[in-house]
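This document starts with one chain, in the form predicted alone, laid out as structure tokens.
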Amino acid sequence: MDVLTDNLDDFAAGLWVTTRLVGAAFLVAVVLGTLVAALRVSESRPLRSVGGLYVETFRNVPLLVLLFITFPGLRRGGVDINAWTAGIIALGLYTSAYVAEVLRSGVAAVSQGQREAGLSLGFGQVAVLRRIVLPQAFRTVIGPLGSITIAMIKNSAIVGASIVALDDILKEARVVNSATFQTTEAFFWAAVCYLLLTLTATAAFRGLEARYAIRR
């Protein structure tokens, strides 16, 4: 039995599940990931303090932790939400504080003379950040950011493995291993999609490095 050909739209399907875990939990990483940097580097020491309380919590709980408390704690807790709003959370969450640290090591490049040009325009300490210093600091770690990328589709696996239990890559390849018994060829396969996400992640990632990343 061909075990790639008999089950192309299970394997499809959960490359697909993982494709959009992946893009909601990014999308939700770095919009969390950017305003935690934004207090990480805040003039003020207890909105420093609450950043570096943030990232020190989600960067030190497991995420099969999160994953928990996200979906049965929250439904317990009289939350209802379901296991992709859950597995979008707790993937976004975990992947934000490394998000956050990465964009404050970009912050920490800008000169600060750009952002004493930009207060002596007229220009407050959040427009600065917004307008002058975070655009840059985006593109010097473009290249990190694609490593967390890269880390966020291999940590997928665990949102399907665990009691969200996504339709994703690995989900899809248990039940054709439970339903064909040809275990090495059904993770095999799942291998292989793992590593066309991944690779078409590095291929943009280098692409943005390339044209936009600043070089110094």
Partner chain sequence: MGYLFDPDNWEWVVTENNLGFLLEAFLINLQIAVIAMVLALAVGLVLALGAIARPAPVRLAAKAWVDVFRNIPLILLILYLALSQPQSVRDFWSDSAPGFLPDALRSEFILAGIGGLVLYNSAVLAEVFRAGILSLARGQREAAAALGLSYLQQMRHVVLPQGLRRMVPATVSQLITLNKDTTLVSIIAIQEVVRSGRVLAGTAGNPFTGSGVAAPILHVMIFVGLLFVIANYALSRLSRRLETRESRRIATVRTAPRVSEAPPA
Given for the second form:
Amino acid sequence: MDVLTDNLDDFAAGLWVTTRLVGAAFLVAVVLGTLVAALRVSESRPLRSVGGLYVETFRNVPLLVLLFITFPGLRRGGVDINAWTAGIIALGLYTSAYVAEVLRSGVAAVSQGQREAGLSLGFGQVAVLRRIVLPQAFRTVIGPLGSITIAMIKNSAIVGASIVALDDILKEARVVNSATFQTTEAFFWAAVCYLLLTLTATAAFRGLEARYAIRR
Amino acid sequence: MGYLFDPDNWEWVVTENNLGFLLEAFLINLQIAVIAMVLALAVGLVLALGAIARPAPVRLAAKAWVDVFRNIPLILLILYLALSQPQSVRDFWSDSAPGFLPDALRSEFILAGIGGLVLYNSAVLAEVFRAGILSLARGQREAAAALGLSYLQQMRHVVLPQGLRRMVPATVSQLITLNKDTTLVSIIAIQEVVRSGRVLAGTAGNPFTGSGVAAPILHVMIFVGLLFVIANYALSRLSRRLETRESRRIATVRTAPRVSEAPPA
Amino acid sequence: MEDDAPAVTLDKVRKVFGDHVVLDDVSLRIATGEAIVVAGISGSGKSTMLRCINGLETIDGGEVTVDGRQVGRSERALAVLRRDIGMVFQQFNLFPHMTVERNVMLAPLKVRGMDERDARTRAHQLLERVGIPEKAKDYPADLSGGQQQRVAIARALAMQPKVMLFDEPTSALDPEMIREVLDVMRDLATSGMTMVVVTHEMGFAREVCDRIVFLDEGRIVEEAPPEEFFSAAKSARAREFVDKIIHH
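Can you give me the structure for the form predicted together with its partner chain, which would complement the form predicted alone we have just seen?
Following is the full complex, with the preceding chain placed first.
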């Protein structure tokens, strides 16, 4: 317990860094993911292929490798990128592929019957998408987006553990460990910090899901 | 852009044995993935059966175990195991590991690496299995029970054959994730492809005895990433093929939704 | 009939879901060889009562016996008892990963320890009896609903049960397939099988069964032979039920 109380500031700082990292990367992932999902469902075949290539690339490449590309890789190539930006971009790119897939299947899950019902009421294509398809798709993707967020929280530790100089929860645990040699305690409290985040996210998304659920 | 496409910056690929050096290291990743997957499948199945067992203490303990280990970062587990592993265990493995294993798999930290991968992935797979078993319509269990089959017989003849078949696609996607996660053991100094890439690029701390041709870390890592994209894409195609074949086979009897793809982890 | 040892008895059976009383002091004796239809509107507790007989639902009070043996709570004892109780479900519940023949053979092989050849011979006899011997090697997904339900009956019969339970066996079927399943059930009743049938098929009840048990809000409010039930039910609820059937 001493390990926690003596180093409370460090753990709290780490928690805050991890939270900001995940929050920023989530925004990047949702924006990119939405764009890519739009490519994936577009009428144009080349655009669909571009979307497909994007998803297959970022979903199959290890996050650690992406981090080596965005931080030391770009810096040595003369791009002046800082640790935060590199970490957010890598985690955001990696996650955006999953977001795109979830959004695409969410749109696909809205039945043709719903579209046809909208069209026969006199709505145009765009209005049907906006008023009927997207609101329903949003509800079905809440659950999967929750899983993605939880995965992101866990993956954020890879950012801190690799070369990027960000003092997230795991980094703080390692600092505390080398100062106190209390390995088990240091990592235990780090694990508790991560559980705090993942379980909070789980509860939040469950709440959203309950609120917007549609009975089928 | 000029930097990225400058042929000079790619020359390392065809210089000396650099390519072989990287591919050999990539093979280590695949080996670690297969070993960890086999162990994680076995442990995951036991945990899943525990999580649906009738005695409440067993069920609650298995569920708590699974929920804890799938909700903390894998890299945290790997680092912890590596740092807390007693010297005696390290020595034991580096002294008595079978000689036919590649050097990387005889490294003193490999047990921590594989241990972390198994601990994390068995929890994730247990949840996949549990969901697969529970998604089986309740009627299937009841029909088996009504015929007089015992609990173990119900599991063996009715629940698991259907449940396991249904889990194949989710299991393959977890294998893809696991394959990516093998790169994390580079952080505990195991010589797999990311670490070998850093050696080539001269950023691993080792004095690089290179060939005099620059291997920029950007280019090396893009190449390494490509290896994973190709291998994992092949795996995901395989998974999709299995999935369509399976859904064709028992299409009309399926009443519960199928297990969704495992989320990225 | 009352002199024979009863095949099934329910004595003051009580079943509660949360604070909703599903079965309220239900008592019933079913003689060996008797075919009973359990009727009532949905939610009256019919299926729950049936499922208490083979222990798929645990009861909160009272006692159920089958063939003189008490239906307890231990899974092991239940498994032994269930060998002698066949059950047919609304949703068929055939095992989709096994062929029709394997579905029928599974319990004789694994529970009775019968050898492969005898089990197969019996399976084929039973498939003959339910009228689909040619489907033995097919998978359930390739069969129509009516055919699947007939396989399910054969599967239950393969254990040579003393009692057969039917839980709305025709409710999930298209109208043109109901007949073929009811015909199999009629033959079974004629052959002297003890049967408890939850169904909305009042034509079947009128022609085939020995007695109709009418449940309303978890209580048995009427027990009568079919002719009496349809012409002169004593309770108001049962008369109302009959009126609706006749006028629809």
